[in-house]
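One chain comes next, on its own, written as structure tokens: the form predicted on its own.
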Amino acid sequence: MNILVINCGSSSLKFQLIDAVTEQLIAKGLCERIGIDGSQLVYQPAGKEKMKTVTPMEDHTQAIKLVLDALTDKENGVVKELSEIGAVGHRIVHGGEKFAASTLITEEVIAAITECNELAPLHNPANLIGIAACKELMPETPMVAVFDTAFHQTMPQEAYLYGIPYEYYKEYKVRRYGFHGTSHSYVSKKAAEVLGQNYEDLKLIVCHLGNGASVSAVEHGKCVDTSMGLTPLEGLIMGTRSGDIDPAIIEFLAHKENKSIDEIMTILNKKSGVLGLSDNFSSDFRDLEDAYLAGQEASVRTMEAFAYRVAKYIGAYVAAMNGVDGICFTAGLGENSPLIRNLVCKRLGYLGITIDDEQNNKRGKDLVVSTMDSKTKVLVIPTNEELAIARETYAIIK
């Protein structure tokens, strides 16, 4: 069965299709700029090179069309008609304490997402207009919403609850989520099988380091905590995003720069980050790496504020699950920067680590990066989130 995995953001559409049992990669490609001008759909089916179309794209729903059209191009295509494709999985953001795990999409799905939506704003309401444009085109194709936040519903209330008036939980659900629950998921699973181990029988944590970054500790197969919260500002500064702070600091910003709340929010999700604490550098962090390595005084701060966040957190999940086996680095960051990795694991000698080198600098694959004698490994699984969504999608369907 062929499975098409829908990614919407509020102005992209990411789009793989994947041969269910073979978990073969047929295409893939990216829509960018929907509703703007210069949008394009950028398309590459398995073994060969990019095709790249520059169309206007008025909407989602058009976006989907041409993500259609070129699976079925007869020319370039990689099937003959629709009908061969079997299901669709989209990314869905947040799901809150409705969903636990992956679900076949119907009208009643639908409204309960859309009851997230204020959870998670600029997600949300991206993931509903692209299940509403699939069953505009594929009316008679099964759909199945799997949920960045289903994976760490397994957490415990004392790592979920906030030290807030509880009626904010009973009446609003406020409440640590967590994010990137589908890479997690993948990672830790992937773990298990490098170091040819039951996963049930493992300590984890699985550090996903990108533009959103997120730490999680995975016991046992069970995620008992994670670094993300409510939404996904909490947790590790980021590439734009701050992260853990005060929450005083609103309130005294809001009153020495006369900003409302909604203007100091904007601030702490866009601005802030790398971003801001380099002070505007850069929030890539491949800008940031380079000039860290030529010496940048605003570049070296920031990556070692980074660097020591991260290691602060996972020195909380050791305690968290009093002990670890494996810690894995995943996403653009985790599974591409030897040195950010090196700064995260000269923190953790306690652990009895110690960094292979020569292991650390390849990349590309399934890898341990620790030498045979560490007492803690230390691996880079590069993230599926998309093979994931694939097997949630056929297993659901099946």
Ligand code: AMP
Second form
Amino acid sequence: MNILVINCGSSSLKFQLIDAVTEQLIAKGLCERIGIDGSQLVYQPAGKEKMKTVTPMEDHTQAIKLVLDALTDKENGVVKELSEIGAVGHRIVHGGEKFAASTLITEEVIAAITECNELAPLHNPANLIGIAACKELMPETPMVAVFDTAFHQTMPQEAYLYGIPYEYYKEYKVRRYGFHGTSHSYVSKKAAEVLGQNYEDLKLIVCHLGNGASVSAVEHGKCVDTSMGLTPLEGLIMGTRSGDIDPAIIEFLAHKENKSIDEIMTILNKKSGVLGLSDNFSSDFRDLEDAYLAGQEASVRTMEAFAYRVAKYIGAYVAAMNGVDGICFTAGLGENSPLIRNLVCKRLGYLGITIDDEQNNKRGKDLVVSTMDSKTKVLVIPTNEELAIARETYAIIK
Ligand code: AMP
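Hand over the structure of the form predicted together with adenosine monophosphate; the form predicted on its own is what we had up.
All chains and molecules follow, beginning with the one already shown.
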């Protein structure tokens, strides 16, 4: 069965068509600038060149229509007709406390996702538009919602409650939710496979280090803590997001800079992180790494602060699980940067970690990068959120 995986943003839409049985990618692509001048579709059947079409897309329904046309196109399409798409899996950012697992999309589910909109005002409404557009164009095709927050719903109360009046949790559900759950789940399961051990027997820490970045503690197959919170702003220093700060900084800066809370929040989301810390040098770790290696001061302080924060979270999660068997690196930076893995792991000598430099310099596949006698294993596991969404969708449809 072919599964169409849809990841809908406010003005973009990423898609992959995956054969759920062989788990092979059939085609993938991206619609950009939906509702904005200069919208374009990038479409790539597996093993072929990318094709770009600049064409107006007024809304997400039009964008999805173009995607479906491309997939069924006589010349470059990959299926003859839409009925060859057995199901659609939608990435949904926030499922609140309502969803601890993926679920078949019904009217009730749509209403429940809508209730979570205020927890993710930038993301959930866009995800819902994607669902509505697919429903309009493929009314008979079953759809499944796969939540970024679901994997973290197993966290115990002591990990998800904040030290603020309890009534805010009861009244507004202000608590830690965590994100990147599909990735943390996929990577931790895969790590158990690579180590040849039972998932349920292991204590694992997953470091998802990309433009957005988060760490999670996965004990015996269940998430017990994670670094992102009510929103994806908490935790690690990220590309442009600050991660943890003293909340009093918000008021302090609002006074000093004569800015509103909204303006300060924009700074914390869009102008902070490694971009801000490097004095606007770059939010891209490739630039920072090159400059770090050349000894540029701004990049040295930024990379060290980034790695320090990752190592600090790892230490916290070793404490949370009373031990650790494996530490996994994933996502753009975690998968591709031997340097960042070294900068983090050099702070973890107390865990008996030694890195095998030859392994650490390899790219692009599941790897154990610690030495054979390293007490705690260190792994690189390329994440594949689309495949994980296709698997979840297939499991529910079956
Ligand atoms: P993601 O959000 O997972 O797509 O990751 C994006 C981040 O990964 C960006 O900051 C990139 O600079 C970083 N990245 C991608 N490839 C590399 C690489 N080869 N070396 C260092 N960082 C990389």
